[in-house]
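First, one chain by itself: the form predicted on its own, in structure tokens.
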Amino acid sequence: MGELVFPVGFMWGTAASAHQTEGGNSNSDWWEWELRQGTPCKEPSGAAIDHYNRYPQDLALLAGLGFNTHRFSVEWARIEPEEGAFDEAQLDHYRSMVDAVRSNGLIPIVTLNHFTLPMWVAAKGGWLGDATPGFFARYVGRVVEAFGNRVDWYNPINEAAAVAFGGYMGAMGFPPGAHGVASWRRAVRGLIAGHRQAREAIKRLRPGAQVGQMHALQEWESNAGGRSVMEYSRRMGEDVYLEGSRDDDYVGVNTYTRTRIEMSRPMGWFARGALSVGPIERFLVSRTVDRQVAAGLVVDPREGIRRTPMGYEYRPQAIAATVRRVAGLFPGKPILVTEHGVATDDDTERVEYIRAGLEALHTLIGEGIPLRAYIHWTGFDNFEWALGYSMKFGLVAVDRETQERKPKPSARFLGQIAQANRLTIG
């Protein structure tokens, strides 16, 4: 037997977010494309586990299995309903969250729009709209101001990638729904701009508050004729993103997975040294469609691997090649692992997974480079968004009939580790 112990004040915790969790998010805009026809939608997000009610006993019971830290979202289309008219109440009761998270020992980290937007924001385009960036860092600012200084580490956008993918190049059944190269990359652009906007509007309020992007990021693999759209799917889906947040006082990864894209040779396009972007953007949507793609472009062809519910190959360790990779970009950079968990109805999965990427984590901190997080998808298991309520990725079961909550064997494991700051191997 031996033990992995972590740095002195590493954080350790559960991600929510506010739209997953809370129940009654009526004012957004995801929740009248759920109720919409014709959406992918399984489900309505509904009362969700009723967060917003029973954040107090959600907050003691993390604290209980012995977590130092919570990382969760305010919601922007309770606390600015209407454009321009801020509800007291709403951040009253965000305010009154935070110092739930404090007074259980739990460092809070603050996620300030995760994929969900008011439907005033949406119907004047959402992150297609020129003004939407100036809204955002208007709310940020309100928000900051209100929280005081009860918060020391904020994430402005959750994912960045994931919104302007899966909504507007119309890939995972995100709103608004958009089909089109010309809409998606407006909205990186557009979504980029929000993030430094509001990071400065933070820095303005709380100069010494630290502020990073929480990335959606996957290790990847190519053969040799698919590395360029490998290269090319990397640098639209992630790398447009960490550049656009360079100036971060951190950056937060969030990996679930690997990806592996092959083909038989480099089409002409390749071989003649121009990438042809129509194509290769088709190929970027029908990555998470399907895996059979025309003109010889295959994803993740491999047949007897291990795969979750999701369909993601089944690779914890994927998280200390996209640790590895961000700290190879920023040397020095502090790296909070913001999202990492498996959807699995065998919790003995789960905890698996736990395992294995905690112990490829700490390889990288032997390493010298400097991770300062592990926080766990999700601490309860909620609303994953077109899935609905399907997809298992909590620590904590949720009786959505009662709202009951059952702390399952993965939560006292991974609780045990964060309170002795160390993992027992052998």
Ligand code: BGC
Contents of the next structure:
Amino acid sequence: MGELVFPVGFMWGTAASAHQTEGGNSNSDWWEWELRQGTPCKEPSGAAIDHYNRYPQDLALLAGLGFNTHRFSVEWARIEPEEGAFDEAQLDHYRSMVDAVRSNGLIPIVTLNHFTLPMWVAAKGGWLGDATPGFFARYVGRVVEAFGNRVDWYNPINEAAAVAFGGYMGAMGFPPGAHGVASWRRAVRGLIAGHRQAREAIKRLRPGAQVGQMHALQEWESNAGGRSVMEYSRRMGEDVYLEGSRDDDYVGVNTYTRTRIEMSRPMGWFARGALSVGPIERFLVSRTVDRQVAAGLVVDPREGIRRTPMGYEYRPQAIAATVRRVAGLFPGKPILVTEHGVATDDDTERVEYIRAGLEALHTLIGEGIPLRAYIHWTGFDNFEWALGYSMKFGLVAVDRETQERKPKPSARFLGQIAQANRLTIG
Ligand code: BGC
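Now that you have shown the form predicted on its own, what about the form predicted in complex with this ligand?
Complete assembly follows, chain above in first position.
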């Protein structure tokens, strides 16, 4: 038996987003998308887990489990339902929520945009619209003003890469359902400008606030044939956003898995950046291995690989690989794990996943990497975007008929680690 002790002041928490938990987010592009015919959504978000009304009990439950931090998002579509019209009652609502986070002894980490846009922004082209970064920064300013000195940690946009790939390249079934490299490029520009302008707006009001991106990163691996494709995909999916972290106060890392790219022969044209070539688009939008194999693009890598219901490789230690890469890119900059988790119906698997992830992360702390937080995705089973309620990422089960919450063993497991600030091993 031994103990892995975490640094004093380490932040332990769970992460959630407004649309996935609150319910009734009817002024947003996702709401409309879920109800529209022909989109890949399994089911609408509806009342979600009614966190909009139940947040006082939910936060008390999380604090009672042993956490000291809470990551959540505020909903632009509620706060600015019409262009330029800010709803003071909604700002009050979120201010009360922040107060509840704090009075439960939790440090608030606030994301200002987690995938969803107000309908009016979507109607102007979403992240393709030239004015969107400015609209976003104006809204961010209003929120930061309303929160005053209650919040020290901000994240303007969650996983810009997922938004760009998902909604503008066509890879993940996100709104607005645009396809192709040209719209992807424009969305990337918009998202990066949005982040930059939002950071400036926050810093103007609260120079001492900590502002960072939260990146969707994976551990990558390839055989010799797949190397150039791997490097190319990583550049498009990660590096274009990572570059923007240079000016941030911290880097948020969200990691779930590893991607292995095995190809029978090298594809040099990937490396040369021939972006308009059809097969590249096909590769990037073909998230499923079946389609990649059918397109003759990859050698089927599934033999013998353990997978999660998301189709991802089960690879809890991937988080250590991504944190290490970020630490190498930005020596000395604080790093927060802002998402790590697994979809599973078998909670013992989640306990195993958390343990393996934390063991791997602890090694990095020993190496002197300034890791400040472990934030698990997610507290409560919730709405997993196009996949609806089928994916169970939560530490706490929710009966959606009765909205009853039931902590799973993994909730107690991680809560106890958080409280003790150490993990017992062996
Ligand atoms: C997103 C979450 C999502 C989670 C699990 C992350 O990419 O930020 O909204 O639910 O992954 O798929």
